[in-house]
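Below you'll find only one chain, the form predicted on its own, shown as structure tokens.
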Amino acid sequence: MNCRSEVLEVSVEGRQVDEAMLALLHTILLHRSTGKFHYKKEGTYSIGTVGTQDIDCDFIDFTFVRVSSDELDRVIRKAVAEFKDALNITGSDGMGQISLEFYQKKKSRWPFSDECIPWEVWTIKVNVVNLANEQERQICREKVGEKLGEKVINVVEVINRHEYLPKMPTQSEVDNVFDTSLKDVQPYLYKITYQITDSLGTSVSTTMRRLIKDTLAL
């Protein structure tokens, strides 16, 4: 199986890291989750509904839509908080990436553990920039909102392609494809990981600073 790989890159101020990551991760998971499966008998099931919720950002001019599941939100927020804490250790400017990997399990014979086979990976590269004053922060607030809007459209376009998805499982195999631990929603099996580097990524951060300077010059 070929694993699809998608890369998104954003440049943000330190206080915007949480909201930018939550917006992108929740957007992806919104399209990679279903309602809970209710099996009547093997091979016959119904799927529950998935509620959605609009979330307004505090430090970015942006509103995103997420699955209306507090349980899922807590899991994502915990992962993002750990990523931000690790970024903060690097200082005012830093670079890192957070990855959202979807996988399915392949049962192995005893005594071997199940094999986890990734089928889609989203990597979000993050550059944290240090701004000089409140005027620059206000411009960054608007520019990051515009960039996130572009990224969300990109995510939706990628997901709407007719590419591989795990086939709908039988009742006995549902845990090999979906995370059934949540009460109100059923995302495809996934894991979130991150990496931090102590050197600033120049391409995106320089672009953001240039955007801010160009706007100030108007």
Contents of the next structure:
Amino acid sequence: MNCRSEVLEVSVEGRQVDEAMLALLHTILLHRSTGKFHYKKEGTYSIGTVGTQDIDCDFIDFTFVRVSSDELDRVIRKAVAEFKDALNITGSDGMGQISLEFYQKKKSRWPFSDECIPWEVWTIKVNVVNLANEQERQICREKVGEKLGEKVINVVEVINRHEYLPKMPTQSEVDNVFDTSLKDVQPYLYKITYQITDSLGTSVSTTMRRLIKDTLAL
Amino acid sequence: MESDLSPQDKKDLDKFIKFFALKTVQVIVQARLGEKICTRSSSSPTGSDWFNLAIKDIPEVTHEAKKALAGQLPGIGRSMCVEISLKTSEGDSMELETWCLEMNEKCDKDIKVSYTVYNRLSLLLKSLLAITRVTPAYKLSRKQGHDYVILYRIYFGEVQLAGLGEGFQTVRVGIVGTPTGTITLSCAYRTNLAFMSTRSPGEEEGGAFAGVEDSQEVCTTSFSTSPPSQMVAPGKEGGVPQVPMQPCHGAQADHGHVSSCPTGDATHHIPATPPSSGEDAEALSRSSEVKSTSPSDPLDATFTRKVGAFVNKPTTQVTTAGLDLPFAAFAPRAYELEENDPMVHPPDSPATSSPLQGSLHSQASSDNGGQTQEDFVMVDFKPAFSKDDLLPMDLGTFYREFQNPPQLASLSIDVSTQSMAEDLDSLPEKLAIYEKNIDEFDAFVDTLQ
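Structure of the form predicted in complex with its partner chain, please, following the form predicted on its own?
Next comes the full complex, and the chain you just saw is listed first.
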């Protein structure tokens, strides 16, 4: 099975990084979350209800929709804050990317650990620009708002191709497909990673380190 | 493979399509109400939330949708459309977008109705939620209230896109294949946001583009999506009463203000900065015309009151500076006249910083009577963290108004006319006066003890 990979690129000002990332990540997660499953004795299940919330951005002329789950929002905000801090640390170049990967777990026999097989990866490439005055910032607010709108349309386009989605799992398999740790919604299993490009253009790759770690873990 | 649906599947599919159509209308209309939507997730299924999504059902909207459908379902050649239009308090209206739920003949016979189709319809509704916040009409609908309202109309049958003007764009929300056809959901939205109206103040509305007549009729079945406090019950023409235009800061602002240069205007007249909106550009070009052509009509100067340029009497004003008004260009425009005030009559602006400015300038000079406007799209100034409420004085206004405070009177006295010698000469007089009033001063000092 091939993993679908999509890349979105945005150029934002420093203050806008958080909101731009939240907007895009939440838009994707809105489409990749369902209500909580409740399995019944006969092997059927019912699905809970997902609420939605409009979120206005303070630094961008944009409003996005996310699932109504404070828990999920906290997790995403934490990841975005780490990414932003990492961006700030490395020089003033301000380029990096954050990846949202949906995966399935495949149980392996002992002594091998479970495999994580990604089936969809969204990569958001960020370029942070510095602006000189309030006038430019005002224009940037609007431009970034429009750009985010285009990205949302891109996301929706990809999702509506209805390509591979994991099969709905049985009760015993549900944790291999969905993240069941949240109280109110159930997103597909996901992980968020990020990479910062330093000023020399070489990527300080956390992914590389993870690969090595995974290989050693086997 | 069976090519016919089982009766149960057919029944389910019809039910899904019907409720999908109703929920689609709810999502679209609610997204144009002008408020943020928030619904709660619930881990225990209630059984009444279609497509596992918490979408409120506004009864009036459901009623309208059912009325339009009249017992039928969207099918091939029978599309369900939701038309969103804008109507100003002066009666001008304009179609902004048309959302179309259509069906084509491409069938997916193998797809499972009760499972895959249902889940994909749910996904499509989520996409609709996201896309409704992205089209241009969303921002307009969030700011509706004082000067314009957003109306919706549901119709069934053939899609009508003529009222959207030239160059309208289409965005596809998504498609879902079913055994009886493929459901597609898309939105066609206007990109040309310029009103062609050539109204001058006091004149009846006219000169609007051809679509208005038709849409006026069409609008009799429209219902406002504004908060109820501002709207009249449906049934009236367009459902919109004439909202009287008022100066944003209220009549109270008239009294007791310093009659110096209106800071509001001054902010528009900064020559060096390129205008960030068409409104500014126009203000800039008009200011240089005001001197020669406008009648001098001094008012109690406040930073909000403005006199209509090119008209003989002040008309009801809208302070465009104080409003997030997307079609500010055709609101009657007025300027305070302070003949000698350098802030109002700045030196000629530098080389045109935008072609828009240049064309407006030439138009203003040639056209003395009317207020024909060039096309433009207003870009708003919205500072971070400020709430865009009904308050007349929000942070954005405040910032604009006070960006260039007037000169202090004491500093504006021409220094060269008063020499040091004169200053010294006037000192003895002043000292004499102070000595005379020495008791007063002592008493004052005592009160401070």
